[in-house]
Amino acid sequence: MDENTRGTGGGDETVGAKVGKRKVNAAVLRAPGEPLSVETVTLEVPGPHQVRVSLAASGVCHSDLSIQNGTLPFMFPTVLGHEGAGVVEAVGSEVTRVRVGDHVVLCWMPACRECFWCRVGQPVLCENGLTEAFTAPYGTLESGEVLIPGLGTATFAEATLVSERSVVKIDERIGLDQAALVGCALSTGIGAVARTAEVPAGSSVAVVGCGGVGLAAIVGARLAGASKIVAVDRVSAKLAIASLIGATDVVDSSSSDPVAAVRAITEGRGVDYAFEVVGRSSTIKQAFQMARRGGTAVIVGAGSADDDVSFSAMDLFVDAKRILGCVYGSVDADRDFPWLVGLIMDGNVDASAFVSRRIGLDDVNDAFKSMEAGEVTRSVIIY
């Protein structure tokens, strides 16, 4: 074994033994539109704040399919994934937020602490971490072109390298298939409704998506006591487990107008704050039209930067509501990722409902033509 084992949890540490290169298996995106090969990658040796992790599992968000089909621009080559689990496995010579053995959920936003956006409570809007992600050694193909790890963590891989305030320690006694969904879908939905929007118990709510994210907005809301829980979906599958996690009434905009039904089912005045999880501007009008009048529409899709959406000034005016940008949920991961943990283990938010298949590394690119279907709320790729 040629890790460094500083702190293996007991038992001697050998600080400072040889830490070499390691060949994984990966997940590869070499050019927009093309499908992912799994190809053979070398890690490289852990920099003295890197850490190398063995992956137990990565969902298969909409933001790796958005970069896989062009919606959101990129570099390649790339091995894509940023919502995983694993262990520890090496560490660099200076690394002190971890140690090999524990058990760790990856952020795909790491915060330096140190910019203006960190010293103001907004890490997530970090002005360094994702560079240096981005530009921190990381692996090479066969041929030795360099590879740029996806969102900074590389998850679709059978292990990855990423800076040490990439990672967490949680509870060991989690699932970490379970605990890779806080990576993302749960740190993103449920925090976007406690720490973007902050809803307070007794509002009403609606949720205009109900993937993997939307479904944890759901459950954001139960958690936040909200007195009325609207889900939106074309997906009849997806409004199903909606009601099963939280939603009290779903709204199926294929074959009825959403805004309209959402005000039907208020009284006629939209809801206190409605939750667009879909990035796309033609849904982003229909939330702020969902919402009453002071109300608030809070944007958590990833959309297309040539996706402009409109309002006309005396809509803004007028009705006095709000629109919130969403990134990440707003959550700060060393606080917040050890809460949502918790929650799947006080038995609070049910994980496993939100994962509709197991899959294996070689059926990725199924993974991302069923997520293209809607037959999926999320896909966990399990190592």
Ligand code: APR
Contents of the next structure:
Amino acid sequence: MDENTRGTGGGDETVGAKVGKRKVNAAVLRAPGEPLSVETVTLEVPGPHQVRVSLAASGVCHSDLSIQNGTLPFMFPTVLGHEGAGVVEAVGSEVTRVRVGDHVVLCWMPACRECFWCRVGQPVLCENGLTEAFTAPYGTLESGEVLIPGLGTATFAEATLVSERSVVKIDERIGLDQAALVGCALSTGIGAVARTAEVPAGSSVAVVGCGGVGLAAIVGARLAGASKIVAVDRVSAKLAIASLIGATDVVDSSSSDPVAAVRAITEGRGVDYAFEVVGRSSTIKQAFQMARRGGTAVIVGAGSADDDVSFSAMDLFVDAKRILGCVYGSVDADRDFPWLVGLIMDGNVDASAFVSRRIGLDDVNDAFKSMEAGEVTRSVIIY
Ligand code: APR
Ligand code: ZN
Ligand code: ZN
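Alt. form predicted in complex with the named molecule, vs. the form predicted on its own above:
Expanding to the full complex; the earlier chain stays at the top.
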């Protein structure tokens, strides 16, 4: 045990000022394709630069499902979940960013602030943060098997152990269930518009895929002052929510050609900015075709390594379109998480509109099924 480690306890083996390990319930994935199983996991003693966070809430994002179903490669066994918020309950001896009792949102791309990408102002591409998060001491199964913290944050658990760089302190007046959505959906969607594409006021925008992340992109487009916001989805219930939160037009791609429909709404030209928020080659192609000549397609969805997208050499040149890749909405968490929390607190973003279901940790497999069926925007696990 690290004698210098400080904390207020909350763990089974925590005594006085010393912090021990902590046993928590966590949803464990042993191999792609298997269901998650809720098991007892022992979190390690926080290292000098680590913090233990008692989680209040975690959203279930499509990227968790993509790791579970094998679309995105990962390491196993793991505890998934990367859209969480909670309260710091123990800190390592060298921690300076937060204190015990601070309310925090977890960030799945902790920036080292020292590598090339951090120094050129792209901390979302940090070359060290994720690797360190995957290899730092985290926890073990009852069998003693060492666990990998899913996307570095492992929020499908009552508590998690992460680097201090993986937490951002937030205003305590915001509900942690709403703050959790800042950890992925709101950052990725609003960030895609405000940070990756920097959409100017008056632009026309289309969003293909209106799940948690796509709806956040629609909110981002509204905040940016877009003049037209076309929501595209193949599930009509998603389009109804999209209209409520800011879409000016909707296209049901299960019953009409989405590219022709978007062109028809924009005098035949296509939109200034088309956001792909599904993660498939077919919808990436659609977003590219929906963008006007000289327009921009932004690829937000996380697709698989073997799903190739093809464009002819002439396609790429003749219409002078831009294609922008987008990871985590290009956010700088230290700057943007407090900004997003402020948008919610000021009533500019209605985070509750994203929450379809509040569930328990045991319901996480059902949450994946509902997401696959397109029944929910976000299921949020409440601890
Ligand atoms: N055309 C239009 N909409 C589609 C299509 C399609 N071919 N396929 C799926 N959709 C819609 C679904 O109906 C759903 O509303 O895309 C939406 C996806 O939403 P979610 O499953 O809730 O996923 P979300 O968490 O929003 O993530 C979207 O962004 O971060 C990445 O890994 C994530 O690739 C995923 C994407
Ligand atoms: Zn996510
Ligand atoms: Zn870095």
